[in-house]
Every structure is written in C-alpha cells, then in structure tokens.
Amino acid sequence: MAQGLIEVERKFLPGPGTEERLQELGGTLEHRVTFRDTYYDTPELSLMQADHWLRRREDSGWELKCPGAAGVLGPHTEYKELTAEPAIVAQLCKVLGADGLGAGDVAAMLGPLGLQEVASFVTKRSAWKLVLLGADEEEPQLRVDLDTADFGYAVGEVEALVHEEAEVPTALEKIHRLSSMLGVPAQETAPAKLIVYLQRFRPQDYQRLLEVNSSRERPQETEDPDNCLG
C-alpha cells in the first residue's frame, strides 16, 4: 500500500489577535476558503475506535487519516494521510476485517463495508504559511489553519508535513516554538471539530469514543477528527 505523508499537528484555541500575531511573525495568508466535510464510519464507529478517520471534502475528494507512530506524547497528534483511493480502500478493508472483499473507488465500497455518514458540517478557514526565523530555506513551511465551523466552534491548527518518521522530532520542535510565539499555553489541548460535533449532536457516539479512548490522553480526530481530521 502506498504510504502517504505524515501529518504532525497541534490544535489550539485561537484568540482575536491570532491573525495579527501571525502577520507580525512574517506569516503569509494563502487564502480564505469555505468547504464542507462529510465523515463516514460504521454504526459502531469501528474506524474512529481504531483511530482512523474517513472524510470526503467537497470538491477535494477522499482522505483517510491513519495513526502514526505509537507513543506520541503531549498536546499534538501524528497521522499518516492517504488520499489515493486504492490505498484508502485497501486500508479500510484491513481495519474493518474485510480482506478479499474486492477493490473499487471509495464511494462504491461504502455500502459493502457498512459505512455511512456520521457527520457533515461547513468550515470557514483562513490558511497561513510561514517559516520560523533561522530555519533552513529548504525546510518545509509551517502551516496554520484557523477554522470556524458552522455550529459555532473555532479551532486553530499548527501543522507540518514530513515524509519520514525521522523528521517528526524536528517538526514537533518547530510546531511547539510557533505555538509558544502565538501565546498558546504549553499544555493547552483543543478538540478537533469532529469531536465537538459528536459531543454536541451525537452524544452517545461521543461517549462511546470516550470509553474506548479511556487509556489515551483524549479522543483524537480531524478533523477532523479533525484531532481528527481537521
């Protein structure tokens, strides 16, 4: 199965001065965009319970976030992102114990895999990029997304994309440095949009995730979920 990029991210609660602070730090506003995300799972939330998050973004296609390396500690998450549909289908079949079911595009496999829509909401996002002072010019830029969902929840995310596990510690160091510069408390945690959506509109599903994740620090997304899938 083709491996996707490794997404290392930290979510935080943005304040009224967050964008101004990003400008002061040399950040560049890439765009402001509005989009709808729809998440899919089994009625028992088998994917989320396995820390897998399947999302279709309007006009952008499918994405499956899979857990990264074990033992990730602190107020951040690490996921591998799959966007190629054959790779997504292969991983879904593996997680759901449906090996040998066949192949196809994701939409065609929803029914056979017992997947259904569990959440759908619209997000307004301002997307920023910046390079920390002193960083190597060849290093990937950090991305900061500031999101407001249509159900009233606002969350920010500092993100770095890397290709190898060996790059994760450096990415984490940069994420924490920038978070500190943005005034984010060292141990502040902020749930992903999807987690808050479930808490507000599907409390029984939210409670199920809490119980399954009782041994973890917190339920993890995105956005999204969000920390899943964002």
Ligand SMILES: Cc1ncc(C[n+]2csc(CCOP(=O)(O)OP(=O)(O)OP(=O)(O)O)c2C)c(N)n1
Second form
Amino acid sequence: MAQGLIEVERKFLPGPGTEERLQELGGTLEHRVTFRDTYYDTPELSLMQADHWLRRREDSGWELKCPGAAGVLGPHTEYKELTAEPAIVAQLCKVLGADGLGAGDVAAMLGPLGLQEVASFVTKRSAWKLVLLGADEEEPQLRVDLDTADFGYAVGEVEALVHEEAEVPTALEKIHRLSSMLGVPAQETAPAKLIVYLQRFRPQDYQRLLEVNSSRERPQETEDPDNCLG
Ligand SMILES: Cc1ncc(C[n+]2csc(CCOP(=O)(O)OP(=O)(O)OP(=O)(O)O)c2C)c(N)n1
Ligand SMILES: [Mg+2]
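Let me have the form predicted in complex with the named molecule next, following on from the form predicted alone.
What follows is the entire complex, opening with the chain shown before.
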C-alpha cells in the first residue's frame, strides 16, 4: 500500500443476505482470507486513548492508524494508515512524548516505548470490491469487507482509500449511498472487532477507553497536535 493513505470507512452489522446483495449490486469477491492481528499499547493504553491503533498483522506487517480530520464523528471514521516502519516509530515517539528515544524498526522500539500486547485474534474476511453505477472511473472504487473474528463477532465495513483530505467528502457520499443500498439503517454503527474484544476479555481497559471517549470532543476545525495528517 502507498504510504499514508486515508481510510474512510463505515462499519455495519452484516446479515445473512449481505453477500447476495453485494452480488446484485455488481460487487465482485476479491478473496477470502484469514489473518491474525495483534494490537500493542502501553499498560495505561496511552495510544488508544489518543485514538492511535498499533497492530501487527501476520504476513503483512505493522500498521498504525492515526486520527484523520473527521475522527469518529458520525457513523463513519477517518484514519490515516502508516505502514512504513520509520514513519510509525516517529509517530509513536511523538504521541508517547518520547522524542529522541531513537529510531529503529517497530519491534525493536516496543520495549523502550513500554508497548506490550493487549489483544490478539484471528479474522476470517471476505473482501469485495464494487464501483457504483454512474461513478466516474477515475473515482475510487469501494471495498466491502465482511469479517468474522474467532471470538464470534461479525462486522462489515464499507471503505474507500483516498490520497487527500479533499477527496474525503466524495468518498463519504459513496460510502453512505452504498450502505443504504445494502440496507444499513442511516444511523447504524457497529463497534470494531478490537473494541468488542476489549469489552469481553479486558473489561477494565474497555471501561477506561469509554471514559476517554465520552469526554473527548474532536471539533472538525480544531488542530490536533497528535494528528498525523499532512
Ligand atoms: C466508533 C469507533 N469506531 C472506531 C474507532 C477506532 N478504532 C477502534 S479499534 C481500531 C483499530 C482497528 O480498526 P478496524 O478498522 O476495526 O480494523 P480492521 O477492519 O480489522 O482492519 P483493516 O483491514 O480495515 O485495516 C480503530 C481505528 C473508535 N475510536 N470509535
Ligand atoms: Mg477496517
């Protein structure tokens, strides 16, 4: 993946007819894949509390999701995805206030930054792609992932990857249009697999995150010092 793409997505609860509906809408199944994600944070969950999400996906490496301009306002989310290890380490140092601690690959920095495993689970995913009828061929196609985690939670996401903030409104319009064609209720949101994992297996951590989220306000025009856009 190119460095620093912006992932705009909306999660939903899939039903038994979701795959059939995707086919009716002209969607094609790209692949079915199984992977393990392991998430890392400090014991106080400093990254998650700052809306940063560090994980290693088996066979594809490290990724850090950092908040984009829209954050988690509304039924969609917007995150910048860092996959180059030097960029991930630099952002981790910035968020954790460890500037000057050094550089290195992510694995080598886990100990010095006090990061440890907080969750690990396997996901079975069917990955679909779809171009909405009438859409300009230059415009990004949509992806729909239908995931089932090994602890029994199923969630779908309609997603677009864009290069610039200016492309986000168009992507969002398409995401909402496709979600509605899939029968997703306008205001429906579904929690991420990791959030459900924490709720079930690390309830104290989950509670800690809830408290931060309920007190966090992310007005769209306010600059966030930890934002990794730009
Ligand atoms: C309502 C709400 N949703 C998401 C978040 C942020 N968040 C929670 S966990 C989390 C990290 C996991 O993101 P997710 O999209 O669930 O991962 P996955 O679909 O497996 O990976 P992909 O293949 O798409 O890269 C985020 C960003 C939040 N703070 N609040
Ligand atoms: Mg996702």
